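In the form predicted on its own, a lone chain appears below as structure tokens.
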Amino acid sequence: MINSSTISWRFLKVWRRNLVTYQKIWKVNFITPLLEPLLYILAFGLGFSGLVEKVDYAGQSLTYTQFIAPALIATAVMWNAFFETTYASFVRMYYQKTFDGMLATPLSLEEIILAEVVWSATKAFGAAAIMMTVLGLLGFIDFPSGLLILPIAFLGGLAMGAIGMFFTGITPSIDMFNLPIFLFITPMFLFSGTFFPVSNLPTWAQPMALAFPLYHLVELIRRFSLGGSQTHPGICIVYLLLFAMVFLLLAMRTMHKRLIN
């Protein structure tokens, strides 16, 4: 059972532990969000410029690179948060026995799981900030409204990190993460309005796309990057908040069964 009374600000101690560890390798992790948008813009800008002239989105006529640029930030949030609470958390839990050591202290399991999810959102926030700066310099982000991308990236990181932690609680071995990646992350990556508007999908497929958290994250980042979106931002924010809370509770429950029961 999840006991909310066992959650306190002690979870920040675990968050800080992850930060201190990350500071030893941050230079390597800095390269990906710095260069990734440049590679995507070059690839799609050069490769698709002759095939896709304009994309009609939310009453705007955009170049293809303008359309996908905000989605690059959203997908970076997804990958950073999800991989942190799956592979990285699994290594800390199973191979390094870090969670076992923490549980021997006054920390509760709920605090450890909360810290892992918040840390994943922090990494997603950092990646989004770097990519937003690069894309802003290239002229694909409108400022100052673009600054609102940062809190949205943190919220999206919480949602992606929470579901990643849930999968860690039910995945028996590290090799089995291929299943949630193939069955959940890959379809979400492809069909959340990242590379084409969801309105281009068949009518029967659109509700499934709208159920993905990445869709709502993409919509919010496009809203603050380009000034328009197909879904009201309030709906997207509420969806991501509810998604994060539901899967955080599920993650705590599954991890409790795995480590305590």
Given for the second form:
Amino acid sequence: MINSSTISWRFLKVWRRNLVTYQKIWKVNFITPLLEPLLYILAFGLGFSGLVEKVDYAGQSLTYTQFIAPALIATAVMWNAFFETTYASFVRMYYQKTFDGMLATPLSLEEIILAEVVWSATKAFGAAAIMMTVLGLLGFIDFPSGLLILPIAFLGGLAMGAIGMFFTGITPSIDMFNLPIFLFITPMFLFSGTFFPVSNLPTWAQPMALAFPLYHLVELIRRFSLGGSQTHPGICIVYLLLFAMVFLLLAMRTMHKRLIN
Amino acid sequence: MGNIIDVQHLVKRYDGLTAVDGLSFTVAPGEFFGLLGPNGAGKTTTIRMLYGFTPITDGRLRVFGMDIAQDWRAIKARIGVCQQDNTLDPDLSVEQNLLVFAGYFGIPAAVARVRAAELLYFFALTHKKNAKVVELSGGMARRLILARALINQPDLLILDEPTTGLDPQSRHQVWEKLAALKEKGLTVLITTHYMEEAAQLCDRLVIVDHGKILVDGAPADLIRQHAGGSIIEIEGPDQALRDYLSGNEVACDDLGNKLIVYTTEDAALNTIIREKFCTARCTFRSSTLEDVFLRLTGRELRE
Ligand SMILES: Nc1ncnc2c1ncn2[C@@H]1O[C@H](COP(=O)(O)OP(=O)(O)OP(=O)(O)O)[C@@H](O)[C@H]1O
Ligand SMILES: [Mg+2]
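Since the structure above is the form predicted on its own, I would like to see how the form predicted in complex with the partner chain looks, so please show that one next.
First the chain shown before, then all remaining chains and molecules of the complex.
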């Protein structure tokens, strides 16, 4: 089913289709990543500064805003990629029958799925680039190491987009995305060392946090923004790569089951 | 040159249900071929197998002499498909629909722009080229789907109910365009529920029911063979007529309040019925493909 003959560079044509449609709405999509970090920094900077003294993280003593700034980029990557391959892909697949149309051309379903996931990573990359610029100007990111956030955001987008696509393959109706969001995305959002270090979790819960791809994404972005992290970046990169690969293959399989019968 | 489509004992089963049950037919180059049948007969399923969307359960299927399971990409590159559902991309404008679709075929952008302009002109959509797809009327949308199916200059055009839901004007316009394409020698496979359309356009057709072929032939031949060539419809028939017809073994369909008599252009029979039995309303007319269709597939409602 999935072999070299079903996947070719032709997938970029589907990616381009998404880019063409995105060009019509990019101005609106620009605003969120531009303003969101400012909002968070403002809220947490003002609201939490009195409550939280300093956060000890990887041998550094950080202000709370310094601690969460890189995580804001990571969570934006997660939301952008995951929403794209769940709600947006589901609409294209089910309501607009876009994939049905594509399947009457020399495209394979595997190429379409790959393109959707790569597109979701592209969107995540775009959001991360804007946020990196904003947070960089505010002094929360070290440069030039901070530039490595960009490829990392793309990699994280692949992982998040792949698991989103997998859920699209198995979710019966669009309202039921609430379930993976509640059971997977929300806990991941809260417990991946985003808003407090994983070391604050009870010992038994810490390995679970390490299984979340968001944990590794946050770690990597912190490493390149602040110069230090708890987990070796090599481990994080390999984990995200494997996660993306495994869920991309699973997504292809579930989508195949769903659409081809 | 070999056949464009060669289908032998084609079977498609969905768990429990046999949608296509041993179809065999061929389509020669340049032929305009019709696939007719009531709702649920298995037309769309057959078409989906032809362009490699649905895997076949059993049998043999060759397009351009190639096997779809192996050479699907080469086959699909040479087919244009107009699906039963509207699969136009609502996120794109009319022209972008053609250009982006051309991209899926790997057609260079400059070539695609020229072809898109030609096709929009051919289908009288040039003035709508920047419109959103949702702003098109049903007829325009159908024409755009046809235009899109031709963007790769296919050797085979597959049309699944291209005129369903169109008003007579739009339908005639589509027929004209299809006739023009046929002139150019394009091979076409079409499904339709408009018998008039099939009779006009198709060189040859099959009528399918429950996944099986009932008849295969040219429309005129089928009308002659299966609907007698001419027909008398008699409303409120009496027992005497029924006795006469069954006594003389005249082919007819009894609908209760109406009898349909297939008279095979038999002048004597015509005269007798006209003089002796036409007490109430009688209609004398030529038989049509619709008569063939109803006679072979029955008059009960499907699904
Ligand atoms: N994906 C599917 N899964 C299960 N059954 C299916 C599927 N697609 C079609 N069928 C069944 O196969 C049969 C043939 O359907 P098909 O769509 O080929 O009919 P059709 O001749 O195109 O009808 P129509 O004129 O209504 O378009 C129907 O009984 C239908 O319910
Ligand atoms: Mg159909």
